[in-house]
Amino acid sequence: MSIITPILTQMEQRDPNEREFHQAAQEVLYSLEKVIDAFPAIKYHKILERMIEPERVVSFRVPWVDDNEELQVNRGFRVEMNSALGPYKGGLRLHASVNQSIMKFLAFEQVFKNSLTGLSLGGGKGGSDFSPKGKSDLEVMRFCQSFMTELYRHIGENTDVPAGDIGVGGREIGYMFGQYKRIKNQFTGILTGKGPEWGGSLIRPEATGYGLIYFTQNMMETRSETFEGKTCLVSGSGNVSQFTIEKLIELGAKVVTVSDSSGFIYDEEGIDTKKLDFIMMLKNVKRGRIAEYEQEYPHSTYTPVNAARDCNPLWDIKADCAFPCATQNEINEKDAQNLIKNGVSVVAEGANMPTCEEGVKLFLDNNILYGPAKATNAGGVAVSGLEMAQNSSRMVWTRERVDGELQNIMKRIHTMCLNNSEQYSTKGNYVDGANIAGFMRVANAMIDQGYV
């Protein structure tokens, strides 16, 4: 019997309620059943049970006052997954939807993603169901102070250093690095995402959505394909949105969608650089909803959300790529299949999970050039861990060196996970490929570092 299959249950039967962790481990888990038999180490050391059970857990009331001088009380979490290379890293999301299960799913994913950079880093994830949206600057600095005033104690440039995510911009690090600082009387790189005045990096904002592009340009060239003339989907209008947009069109590709909770904008005659830059000032300035886009360039259709629908309108276009780039599980198994049904070849993750178990299983057997968020997604992940060693050594790398890097980065993951999945799978699919390189690295550390 598949000792994958008890290792699944005993989680299930521990945190019955924590259906994105599940969804999660169930993925890696499946691939890694693939190389079990050929590593009995993994077997003996019971690297999997371990892996799956976070080093630590920290939850935490935050509490702020709003601007009608009301208390509110938030709760706020850090999972700090593995360290086996390193200082935990990962992002804080700030979003009503923040929950233990959703914690951990990121940490997870964290620590396989972090482990292709190949730089020296562990996994974690943090946030809290606080909501930047509809507040102001002077709430959001309490709460982000509140928040710091206890993550503080758990963080440390050797010990975890998290980073921005949904809901947490340059304004919100801001806020909290200098909380930390206030604290601990110290100046030192807790954080990534900072300005670039102040220790950030370069190309740090642009840093996912362009690793997102890098990583398809290589999936892409393995058919002997370009982005030239090819019309894409994205959804989001975050950062990792907009600079997956803006490389795309630097490219030669047209973007004809972008998204918020609120619905999505489809432009037939595609995103240029000037409606681009609406779309950053209206979310990144203005902090408005992405129905304004069709005020301002009426041939545009604005589609509202709609919960009874079974799916998502937005992946219902002709196309020939698309990028998921707003949320978990945004593509569920209709989605796939229209996505698939208009024409669309590629499909690549900007997002964490964005895709359902069903539709990834439908992608890889239409033959879909498919990058899963582990690989994918990394490359906002490879720039913080250059942000550290630029903090470390009190130096200011150039953009062109930044982006240099990124792009031998995603370059190198790419080759990482093609050879696993040729070697111990089928070739080209990056799912088995990403997690299989992915959960090597961070095995072998651990049966070094012993039973810790």
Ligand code: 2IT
Second form
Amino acid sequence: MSIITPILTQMEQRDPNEREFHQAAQEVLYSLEKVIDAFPAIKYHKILERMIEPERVVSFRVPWVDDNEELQVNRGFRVEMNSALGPYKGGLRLHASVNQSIMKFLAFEQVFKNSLTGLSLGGGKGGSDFSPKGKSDLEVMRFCQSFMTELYRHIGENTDVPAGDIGVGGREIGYMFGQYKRIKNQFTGILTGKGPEWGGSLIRPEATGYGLIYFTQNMMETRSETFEGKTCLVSGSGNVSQFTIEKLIELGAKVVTVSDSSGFIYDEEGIDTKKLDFIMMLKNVKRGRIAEYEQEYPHSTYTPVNAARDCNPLWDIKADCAFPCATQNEINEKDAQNLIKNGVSVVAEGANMPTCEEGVKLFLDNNILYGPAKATNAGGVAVSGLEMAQNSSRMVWTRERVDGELQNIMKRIHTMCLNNSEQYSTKGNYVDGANIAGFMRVANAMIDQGYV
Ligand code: NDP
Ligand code: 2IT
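Please move on to the form predicted together with the named molecule, as the form predicted alone is already shown.
Whole complex next, starting from this chain.
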């Protein structure tokens, strides 16, 4: 019997309701099965058993008062997964779906992603089931202040450094930073994604989307391909999607879709920079719905989400490349089949774990250039690491310097994934490559640091 079988069984028995966490852990453990025999220390030091158990999970009450002067109570989390490589690092998600399983899956993925960046970053994730959608600025501020009034005691520039994720952008980071500073009377880099005038790094807002495309360029180079003239599908319309689209336009690709949780836009003519400006204004300033794009550009079509459908029609549009940038499990098995049937040759993930297990298998079996999230979207946290470096040295780096570092980091991650896939699995299986490369660095650090 494989050594991972009892580990997975115990994990499922301990927390039977944590479906997303099981999905993330299973994928990594199946990849590691291929290296366990070559590294007996993994078994001896119980590295796998320790890695799937968070170092700490904090769950707390977040009371706040809405605009009708009614008290609301949400649940806050911080999962501090692994600190072998550095302070816990990872985003905060504010979305109605947030629960412990989603927090643990995201924190688990973050450990390997952060390891791949080559920086000194442990892994963590946090958030709340509070949804900023439809809330006033003051409601969001009161929520963020209450959230930080508990979170502040668990974080610190050398302990745990949160950042943004779904529902957390510059506005939320600002309110949380202000509350931390007020409680502690300290101006320190305890969050990344800050405003550029008060400690934020240039290029941090762009970093995840840009990094995704830099990584994909590296993958495409292995087949002597470029983005010029390629038709691309992008889902989501938030931070990651916006800068993915911006970079794709710059490289001569044609992006024909964009979406939010209510539906998607198909623009056959392609989204140009002017249309992207409209999307950014709509989503970041007006905080409106993507359906409004159709009113502004009537040649496009809007398709609302239909929960009764067994697949998402966005993924059934003929294209060369697909970039899921919204949320977990947004590509199911049928969606993956549709993408393959329509001739997609590149799938690279901006969102965390956007493809279900069966979809991942289909992409690998069909020779798709498939870039898994923990490698492809690592540019965001990598520039967060650069923000931490700037904060501790009290320096501000230029856009060109940060962008150059980001490109180098994405190139290095690509090379590492490719080399590890060739050495331990099949060359070009970036799933095994990313899981094994990310794992080895953390495992070695855990062995060096003893049984903690
Ligand atoms: P944003 O909140 O800026 O945007 C999220 C987008 O995804 C919105 O368009 C949102 O639509 C849509 N969305 C969210 N939840 C769902 C859902 N359940 N079904 C359909 N659509 C949904 O978040 P980000 O762009 O920052 O994050 C997107 C993804 O990228 C997430 O998976 C995140 O974990 C990942 N990521 C983010 C990084 C970052 O630096 N921000 C770094 C690495 C990964 P709506 O407006 O209707 O909610
Ligand atoms: O999933 C992610 O990597 C993020 N949300 C960014 C984390 C960070 O610390 O910048």
